[in-house]
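Consider the single chain below, provided in structure tokens and representing the form predicted alone.
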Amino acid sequence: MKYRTAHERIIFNRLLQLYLHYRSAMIQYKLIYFDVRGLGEVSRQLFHLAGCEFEDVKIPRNDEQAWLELKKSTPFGQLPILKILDAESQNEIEIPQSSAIGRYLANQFGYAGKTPEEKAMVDAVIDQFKDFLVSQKRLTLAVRTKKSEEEINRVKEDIVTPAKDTYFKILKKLLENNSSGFLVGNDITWADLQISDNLTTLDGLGIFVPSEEPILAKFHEKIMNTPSLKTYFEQRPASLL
């Protein structure tokens, strides 16, 4: 959806508010995942991106015996998990898989893209983050786990860095032939959280050096300054993951 004037995209975005405030009251929402940012991240993001109330439920990750209990009443023995409650009917559902609780939220708040071909390339990007995230998780495993130095770096210049290369570049490109900022249209989608997140992440990591990639910098800059987000981020807890 394009808006012709400011004024036709403040009506949408009051709308999309009365919208979401009717359904909040009828729905309740209870995200549960540890209490890092982690996969869970974007899906909490998302509620506070759309002025939604949710209950955020976070599992300590050094407890590995609630973790233990709690994994055996989840549907994939997985987290995170989203609880949907219908507060009418007492009906209850639950999604698994942080893609799919992520995807199934933007499409709710309107975040997933404005065409089909938008949604298409959204998903594109959030497939291509996953395909990144498979070298990614080689190395935080082995900062997790205390690894020694040597062994860290090995798996940062054999494994994570020609991938991140790889990834970088693409990330690049759609950002250089999107003038709006954002990685897909002319609005923030939960890609743009999904990657920014990341961004963050590699930046802790030693992995992402804004200095070195202004494009990518000015990208997470923008997405860190999202006026319904910027209370948030500035409060959350702190966290490497």
The other form holds:
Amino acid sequence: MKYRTAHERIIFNRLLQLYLHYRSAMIQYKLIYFDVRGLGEVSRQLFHLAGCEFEDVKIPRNDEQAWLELKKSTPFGQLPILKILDAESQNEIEIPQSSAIGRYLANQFGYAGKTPEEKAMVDAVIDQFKDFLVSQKRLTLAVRTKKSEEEINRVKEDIVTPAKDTYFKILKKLLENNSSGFLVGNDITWADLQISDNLTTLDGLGIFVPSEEPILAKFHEKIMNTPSLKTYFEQRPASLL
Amino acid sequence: MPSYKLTYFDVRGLAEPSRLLFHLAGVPFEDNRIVFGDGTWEKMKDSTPFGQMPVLNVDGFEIPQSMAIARFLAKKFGFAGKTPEEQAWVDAIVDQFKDFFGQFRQLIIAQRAGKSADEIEKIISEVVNPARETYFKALNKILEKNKSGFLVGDGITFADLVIAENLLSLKNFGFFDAAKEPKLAALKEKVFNQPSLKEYLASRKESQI
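Let me have the form predicted in complex with the partner chain next, following on from the form predicted alone.
The next block holds the full complex; its first chain is the one shown before.
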């Protein structure tokens, strides 16, 4: 859908809001994840961006018992899970895997990219982030299992930094080639939400230094200032990951 | 019809599901295979969107990342799932494969780096086998519930192609025994017996991965 004017975009958004409000009487969403940002946050943000109500179920990270109980009932033994309940038929569908959930919601709400080619580029950015996450996880594991400062620095230098260099190079190339300021196309997509959220995490881990990366810092600030997300960002609890 | 060029190394690897999609749909494409180790890749790397392969060129527009490419083609050709919910499940299964492959890759890297037999054994027992157990368990759970014999819905999707190709690779590496995994073996057979794939499969170049 191409918007000729900002006015059209505003009208479309309002119609989408009305539709989602009507639909929420018929379709209820429940997102289940741990009480961190992690891989659930992009889906939370999509609901807030679209102004769509949902039940934001947060399982305490340190409550092993609660998680083990729940784990058995999940399709893949993992979180997040999205549950979609059709209120009329009482039919419930579960969807596992954070990116599958994110893409599903992004498509429902109109934040997946406007053309098949844009959607493919959005998917490619998400996959690139997931590739980088493999290295980031080595660091967060070292921090969580309280490894020595020496070991943590070794992981940062030998594993995370080279991966970060590749990842940031790709992101900057996309931003430099797109005058809209977004990663793909002329409007915000879930790729922007995911990458921006990851930059928040990397800032906290000392891997992303805004003063050293002006292009990424400018992008991060742009997404953090998205009007329909500002209140959510201000109110949400802080978390390292 | 758009003109398609798929560029990847001369192996099955992460591009094979996309090659299969073209054959499944009967859509012509340029199957651009780069020979590993002769310097061609090093020279072209920087001109690709993400410095990686595969890359799909569609009328001059380039798409990187193997699964983004596969999903793009699957959606165009009708092999991505029939409803948004089915499509989400196809995506979830492909992500499950990628999670597993991220772990399995550690073994390939260790083997190529010439690590000791002890280190390799450690990776197998501590990383690969547990990851494979989780992965096979998830797939079997899905196949038990779906009467069609495919992973999602009533027809073949790119999730079936991705998993079948991975099972072939795991078999080559000695990590998939058809006798021990009858449901997975049945899926693999079902995919590789698709009529529109038979000609291609009969003549395609074999590769370990």
